[in-house]
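The form predicted alone is given below as one chain in structure tokens.
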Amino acid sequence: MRAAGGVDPARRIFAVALVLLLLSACAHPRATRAAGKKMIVLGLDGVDPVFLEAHWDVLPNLNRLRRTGDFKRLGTTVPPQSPVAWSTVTTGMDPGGHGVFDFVHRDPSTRAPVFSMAETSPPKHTLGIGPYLIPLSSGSVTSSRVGRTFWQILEDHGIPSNVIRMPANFPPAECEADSLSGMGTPDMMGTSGTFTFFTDDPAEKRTTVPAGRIVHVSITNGRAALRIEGPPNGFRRDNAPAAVEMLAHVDPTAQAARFDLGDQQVVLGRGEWSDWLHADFRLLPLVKSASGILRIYLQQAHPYLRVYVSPVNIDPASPELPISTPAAFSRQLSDALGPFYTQGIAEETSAYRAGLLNKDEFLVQSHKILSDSLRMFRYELARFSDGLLFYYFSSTDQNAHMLWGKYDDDLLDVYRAVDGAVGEAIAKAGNDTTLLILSDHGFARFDRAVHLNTWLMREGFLSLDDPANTGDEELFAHVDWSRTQAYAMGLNGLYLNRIGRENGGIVADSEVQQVKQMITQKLLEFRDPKNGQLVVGKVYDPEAVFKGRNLRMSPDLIVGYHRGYRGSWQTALGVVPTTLIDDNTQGWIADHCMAADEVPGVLLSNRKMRLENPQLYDVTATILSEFGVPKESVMLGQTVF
């Protein structure tokens, strides 16, 4: 039977069946094509294997994997840096591929340091009145990372993901991930964290360290301003930093002090931190102002006044920087958890460096980050239901900067607390759920600080306006571009003052392999004079070792040290100091910028691996075979499994 124009009523059932069926497919993309895949990731910055192999019996969790699934050392990325490994990571290609080489890069033409994972720009369309500038037009944050990210292509696939804290993924990749953004995310003065310490101790005489300001103030009847900077005002034609002004009343008899921000009031004791603090920067009068989070700390109120004053945090809640994909992700966050760091690497190891913090004052302020990023991922594994979660933890890497080989004792606490949340994902992981544990790197001992713009200039690579003029002073500030043909920056680069890129570069494009050649044999011959013992043990050309032919940043030869040696601070910013190599006595104990394989990191399961020498990329290509997603034509790597 038929109903009226000849329409099978079974049939017009069956129809509508699948329409609907069609639309819910649609509706619910995500849900749809993930069900049944669920996947958990954690990064373990800096975890090392020959550590965890000396500590199992303290690390249950950690353990349980390697005995019931798997346990592998894993290569790490030429060079061993966190933005370089995690880049890798996060586009499955190597550093040729996504563009990232060092935390710094050089502007070629100027050689001047520039930041490898963002770049700003300003507004290009302005209006002056008076002091100020109101933009007609919108600047811009952009990664500096080249490829797509494995989320963004599970996304095309319509699996969902959860990336929290993932570095080198400031601004976050525009996607609609819940994403949080990590390592490379700037505080509000737009610098990787710059903190103050405000004192009237008159035997404290410096006024900058690295990564602080130290800011000398004067105590009148009990009372003392403290002038806090936060973010370059763009409205202001000078660009001067917007600033508010929090006052210390210092108790007169007791090591206590009462601190007044805005409307805020928190009394501390000698050694108590602050809980967050907000601060409101104006930028134009009574119309805009920037919204900024920071901690204070009262290290003693008598004889003299000394107060840690944390960089200025973006306000999760209110962000005045792209941090999170959707925007209003960062403010669920907040409204779930409460304000918590987002800067990017939060650990306090300048002001422990400078010798502002002691070691304990170090890590009463690391655990309070640690404390922080174990909450956040308690959220969000309970939340956590189908797809991918991805998440990441600073703490044992930037611990081990400060402790490794020296406070093993305190490492161990953060390997155990890191271990707990191991221990959380295993069970929320179950049977259905495939867990991968991964480190970017491992760890080595940093004994030595190798100034190789001074050796460059030792062996007739690089050239001063006078020999004598060696030192401090940063940036090339006496080198002869003339009769130069390398210079170093970075932690692992050297580069060639090459004709057409290099303003006033001498080295012809014939010339570059000699020159390298000439530089590669000396390096790997290059002795402590100290000790004797060699200090490089690979040097690596790009154009060999890299797949990827993105090498328009790249340096032209990275260094590989041998354990217990890196490149200085100094050689980090152009510096050509007397001295060839120097002990290190900063409380930066430890390190891995250094010859790849000396620091693998490692890789845990669940499950068992078939492969035996992996890959960071091969985590990359894991992941997208893991929810049958083919991995992209520039993609490197095969599953683990």
Second form
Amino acid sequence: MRAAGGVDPARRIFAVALVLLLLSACAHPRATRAAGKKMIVLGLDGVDPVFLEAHWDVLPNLNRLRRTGDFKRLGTTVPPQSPVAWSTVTTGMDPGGHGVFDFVHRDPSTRAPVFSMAETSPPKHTLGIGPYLIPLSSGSVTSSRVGRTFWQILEDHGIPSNVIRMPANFPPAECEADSLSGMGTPDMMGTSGTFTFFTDDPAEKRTTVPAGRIVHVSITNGRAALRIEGPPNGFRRDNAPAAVEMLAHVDPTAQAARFDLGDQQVVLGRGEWSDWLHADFRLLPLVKSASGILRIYLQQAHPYLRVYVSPVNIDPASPELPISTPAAFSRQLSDALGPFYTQGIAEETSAYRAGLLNKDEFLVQSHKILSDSLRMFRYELARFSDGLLFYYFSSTDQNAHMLWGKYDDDLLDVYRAVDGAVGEAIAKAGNDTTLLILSDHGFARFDRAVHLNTWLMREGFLSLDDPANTGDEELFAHVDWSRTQAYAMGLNGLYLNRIGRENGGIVADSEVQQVKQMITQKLLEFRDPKNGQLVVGKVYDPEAVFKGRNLRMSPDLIVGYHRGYRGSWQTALGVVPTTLIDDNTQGWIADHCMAADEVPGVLLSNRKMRLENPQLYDVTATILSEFGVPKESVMLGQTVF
Amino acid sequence: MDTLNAAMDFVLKAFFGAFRWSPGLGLALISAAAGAGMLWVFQRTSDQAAIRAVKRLVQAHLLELRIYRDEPGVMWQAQKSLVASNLRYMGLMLRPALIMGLPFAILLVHLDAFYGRAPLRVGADTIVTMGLRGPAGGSVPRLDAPPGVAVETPAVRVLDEGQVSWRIRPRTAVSGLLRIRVEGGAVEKRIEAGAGPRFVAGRKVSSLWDAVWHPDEPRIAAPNVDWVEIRYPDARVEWLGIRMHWLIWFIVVSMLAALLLKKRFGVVL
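Please could you give me the other form, the form predicted in complex with its partner chain, since above is the form predicted alone?
Entire complex below, previous chain first.
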């Protein structure tokens, strides 16, 4: 039947269907999607194979995977540091490809440390009005990692993915997939996390500790004003940090206080944590403010007030910096789950190391992070129906740093909680979903802290203006660069002082190999004066061990310590202490920044694996292969199946 | 004042109870009735003839602006007259606005207890604060909660503000009384926890003037206590699939009702 004066309805329907078909084909021009393929990948940072093997009986879900699927040691990166390793998982390239070599790189012109994962640029054009600067162009935050992420490649082929808390993914790689940035996401101050500790205790003399401020307050008529600093105010000429004032009302006798922040109030007893509080930092009056979230902990009210305030996290409901794709995704999570930790590494190891929180207090805080994470994991798992789900847990790593080998029962509690999440993933996966569980590295005790700059000095590779000027000053304060061939910065990196690269460098290109060989040979002979043990197991030359040639920020040598040894915190910041190796007496008792083959990670799956010695970049190849997507030419690795 | 407040709450509670199945619809009906009421009061308290005249003047000046746009002198005069006419129009609105202001403010204050505050979520903590007439540093007040509500902290005396605060947490759905024992007496305060909309009393006060603005409970008799308050979460009213603050619903629906009914009432706005 034909409609009078019109087109045959059947033809019209056919034409519309054809157009829709063409449009859908255009949306994914290179669609090679493996029909119905599903994959769940869980990243368990720092899960160690030896620890797993010792506790299979109390980790039923991981053990089930081992028995019914497969379990292998997973070769980690050089150096075995999380930002380096996860960048390899993300891109399928070695550090020579993605260009992330350490938590900390150095600027060759100043030899000052720079954050390895992202860099920020202020607006290029501004207009000054009084104390304020009005930006006329936008600033930017860019990832320092090179290479395309596996989920961007999957997206090219029409495969949906959710990538939650991937480390070294701040700002998140541009894509349409739901993603939330992980390790490397800063707090509102732009640091990896700066807490504030308020006290009126006269015995507390410090004002700063690593990653924290100690602020001395006075209490008048039961009231103390606590100034909480937020982001540096880019709208001001002096870039002074914006701040909010929180009032603490301390009861005259009871171990309790009320805290007023804006229109929010919270009453805490001794040893209690608050829920999330919102802080609104005014940047430009009536025009611009920045929203952050924080938690407070009343350690005690008497005889002295001791209050811990967490780093101010980016508010996921109103993020000041890009933390998700699409930008509204973090708000979606916040609406569904309430506020959550957005800071990349939120476990409060710094306050614990500084002795401001004790072990039990640290555990309570770190379990709050784990609870947050498990809640988000369950939300994502429930939503997952197609393509890829990647979810990352930090708790296994950060707790291991503080508990490994000394408080194994506490660490096992964390492993058990994560094992529960693995059980939920197994149930969700069923028979039609590939499940991969991986860790980026293992763990070892960190008993002795090696001052690598002091070693370089004693071996004649580094000189001070006066040999007596060793000490705690950072950034090579007394180094005589005209007589220095090499210096150390970061946790494994060793750099030559090269002509044409370093400002005032003295090592010519023709001398580079010779100096490297001399340092390598001496490092491999380096013995601990306390016990005679060899300190260094491997010295890696990036030009030899990395296939990628993106070595602009690479150290000239990477030091792989034996288990038990690690570069000292001072080495990471360019300090030349007097002693060569110190006992590690801090709360940070375990680490993995050692020789890569001494701290392998783990790989488990619900399927048998073909590869005998899988490497981290094989995980990337495996993910792409599972969806029938070819890996890019710069990618290393092969599928493990 | 307590009697008046109680009477209003009695009526509103009956109405609210009748529309418990759809609080949004109940609010819409109250808002529409308020819009009609506003129109009725406006009709009787405003100078309708003067309003009609000044509106015509405004229209005339607007027409002047369109017609004589090439004649700056006339434009300038028209603009001055337009401003003057608008000021006159606003002046004519003042009397009905003043007459309606107080009763409507009182109505809104009463409605806030039904639509503005949500009961406490079971398991979520909140703060109870008592304001004192004198300093807070004396003897420690004691808070007793009904079964199902835990008092989680000792009293915190806020010396510089003359207040005492506690943190409480409902463990089950509750509709009961908190009892605070202070020097010279005791104070009871209603507490509501659980799901679903209900009457949630706001601040309980002692003075007559404060009771105008905080009318939900009888005034405090204890001589040293000024007020007691529980921090409740804000509620949102859902109607026609849209969730909004009740006051936005009220303004939108009452204005719509007034606009729709103005011809029937023969009112010039």
